[in-house]
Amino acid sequence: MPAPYEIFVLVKQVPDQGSKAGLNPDGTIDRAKAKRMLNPFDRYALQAALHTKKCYGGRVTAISMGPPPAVEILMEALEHGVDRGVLLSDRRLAASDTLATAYALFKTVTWVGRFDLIFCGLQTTDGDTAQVGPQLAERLGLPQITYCQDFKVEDDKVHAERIIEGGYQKLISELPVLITVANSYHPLDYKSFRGAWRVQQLLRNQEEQKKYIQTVDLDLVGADPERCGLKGSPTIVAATEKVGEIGGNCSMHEGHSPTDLVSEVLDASKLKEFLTV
């Protein structure tokens, strides 16, 4: 029987997709004005981590990087069954691109300690790059399985299915390994009553909360501030522009032959004059 696994899952707080966040003058998202939520892609990674704990034994540590309010998603992770959380929060991290983010997370992960599996969401809704997970694996010198839709652990090896065009690959990797979990994996289970009760108790007792969620900064994890934030981000936002509000008018065409319907749609869209038969 293998020893209980140390399981890390990376989660991120992102602007709620239904809110109007706006942009700062430098092209970054104005997060202060946006409602906040757990990155939807990270919900699958969280489920994978909890599934590993339930089936194979171990402890799950949720790690996040963000401003102080990001502790909310670590609380949410605790409600789902995570054992502890670590938040890397430092003003010098503001506007980090994927390179700077992966570096800061690398320093945080190595500071937290030994791990067997690291789960990441496929990407984030605010950046949409799908680069941080693979960059973190490269810095840690780990094998990585991206776009993973299913897996099992046997004899300290991960047997995984990785999505590719037209099907999937079957891969086997030794531990430790980093896995980015596709959104075709199992959806996140409901919060447990025990987890929700525990979080309510922690909200009433700040000292007890520190036993489960630890906030660290760049100095504590040994990260070089020059490699974080804007200073450590070679990505440059050349320009941003507002693309307009979502909405518009809609008209329905029905009850006629396909030929008549096509003619009606072309007339309504004023395209008919540009087409020839």
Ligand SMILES: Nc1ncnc2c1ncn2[C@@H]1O[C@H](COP(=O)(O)O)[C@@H](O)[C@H]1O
Given for the second form:
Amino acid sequence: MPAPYEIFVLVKQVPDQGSKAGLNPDGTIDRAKAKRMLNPFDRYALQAALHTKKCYGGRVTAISMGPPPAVEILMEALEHGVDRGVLLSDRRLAASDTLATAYALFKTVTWVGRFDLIFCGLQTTDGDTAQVGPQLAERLGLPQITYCQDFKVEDDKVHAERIIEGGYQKLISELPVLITVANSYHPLDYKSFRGAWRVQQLLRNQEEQKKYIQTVDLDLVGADPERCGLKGSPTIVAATEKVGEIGGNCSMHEGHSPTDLVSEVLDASKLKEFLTV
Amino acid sequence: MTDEGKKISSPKGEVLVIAEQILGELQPVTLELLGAGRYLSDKLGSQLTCLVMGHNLAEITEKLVSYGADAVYVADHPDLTCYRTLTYRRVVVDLLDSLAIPPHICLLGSTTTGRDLAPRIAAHFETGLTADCTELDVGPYEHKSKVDPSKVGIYEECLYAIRPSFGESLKARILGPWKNPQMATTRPGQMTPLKPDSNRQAKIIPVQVSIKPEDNRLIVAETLREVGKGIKLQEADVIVAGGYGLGSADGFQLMNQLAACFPNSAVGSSRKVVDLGWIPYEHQVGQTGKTVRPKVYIACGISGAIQHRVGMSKSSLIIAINKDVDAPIFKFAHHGIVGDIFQIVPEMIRQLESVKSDKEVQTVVSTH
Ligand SMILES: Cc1cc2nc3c(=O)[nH]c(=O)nc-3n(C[C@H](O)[C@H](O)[C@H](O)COP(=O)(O)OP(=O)(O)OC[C@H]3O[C@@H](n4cnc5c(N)ncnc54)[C@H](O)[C@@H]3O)c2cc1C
Ligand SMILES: Nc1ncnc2c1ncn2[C@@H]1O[C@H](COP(=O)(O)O)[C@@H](O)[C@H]1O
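For comparison with the form predicted on its own, kindly provide the form predicted together with the named molecule.
And the full complex, kicking off with our chain again.
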């Protein structure tokens, strides 16, 4: 498997939690109303994929599963320099948990073709499980490097540094391999001029767009619908409970002199009460 | 005819905890899991078992027994000395395959190891897995949705895997009663270990280890790790924590001074400054550091990344000092000061000191 490499990167569109749009009173998200964005953790995976291409040559394919608007993040990936995108979109995927998601992605990945490296984000901000990467690796029978924060490829082997409690592990893996990229890896570079220009062209020409971004469904990739969606998911969310707002209840102190700021906070927070036992 | 009201109970499988050791050191989360596992297995009326993998495990095995395991599976092999996804996965899969009935529940720590291994096991057995739980319980559940008729029924003893979601603002109870083992990883620092008792007895069951050549596609060249046990971060009432905003190791002098204002205080830090060598690992708070719940947490120059937040968000009072008004820490602190540490903290020390000396004068006066 000599370079140039076939490099896959898995990206997901998530609700933008920074914006209050689509936030239900009970704290859950109305996905239809919410603003959408590329999962922030996937930016590091994109950077790793593009870096691999830059250093060792190859082609980068961004793969996503989600409703049709997820095409937006594949466009965004193209702007950053990804070569092509594949979107798996199918109503029968609704309510998939991580196992069903990993199954559907597994089918998609094998349908797309041969690969040497697959990069995933560490976790998503909506699912927040960090499970899809390893579950996909299991289905593909691959070695995996999770929490990877640095790597190089040498003689068709990946030498990687992986975060552990209180330190690091240095790993060596054969290709092909699946890597989940830590958010302590290099941040994503700015969009490339060429990429942005190309996406502008694609936006004007639907036919041309289809050459670069392909939308596929379960039938095309040969996935069993029984193993997807609600039916294919061994877990369900039985109940949710609000546990106090995160966001919005921090009282902010700013704009005064340090002396005033500090005395304001000392009064408001009752910090002085902790000076004695 | 529908199966509504049909009661479904599975044969009493064990509650299996997968132990975690790094460089021969048993990780505290395993003892926490045994505590939680004991509670679950007592409620189910089943056995609490524990699988430990590594090399030269006699001491660890003893410890697992004293912390409550009824039986310990020991996979002792030189190739298992340090954690590797594929070799450890092989041992777990082989063990589960060898059991007459699958465990009812299987638990791992929500650590960089547990979160690497658990999803592989769950995917292999096509069973449900809930990540990063903060509470566990067992109880009944009635599934009414008819989307999949084969799932309808009353499940008597399901694992309630409870975890924060949507940035910790919701708690979700996640169930997967249709297939055993029902799996979960739990966040370090959340469950309570039992008191160790050296009189506890357990069955020790050696496990056959048969690693295949393809499991060696991934090797560990080196494990670099610093462990510290000196400071009492978890017992402190007040933690003053410093991050990258301190600019250099010298910045921690200011943290020490602020901490010194309070009785029973300690200095904490983010991981970034530990990686930079500004302060030893024992001070690190967060996902790969310590979980703390002090009465007061003062975060200075810490951005508030998710991995830091999970280690300190339960603190009763969080005060954050950061010069960036958009820093994520201001999303979950109780009081945020937008400003420069080097102006704010010295001023804070000054004002706290003056309150203190006032108080001392008062106590001196009143004792006379
Ligand atoms: C698997 C994994 C595990 C991890 N585990 C942990 C963990 O256990 N604990 C942990 O903390 N991190 C952990 N991290 C790292 C985490 O993602 C962040 O990178 C880290 O917490 C950032 O540290 P910081 O806030 O000190 O630095 P930064 O994110 O760089 O933030 C520095 C902050 O200081 C502010 N600042 C700068 N100068 C000043 C000034 N003069 N006055 C006031 N404010 C100033 C800046 O505005 C900024 O907000 C982990 C990451 C991964 C991938
Ligand atoms: N629907 C999806 N489409 C593409 N990639 C995904 C999807 N869901 C998860 N992933 C990948 O798996 C990683 C971990 O996701 P999660 O397990 O949901 O935390 C993400 O960062 C993505 O790289």
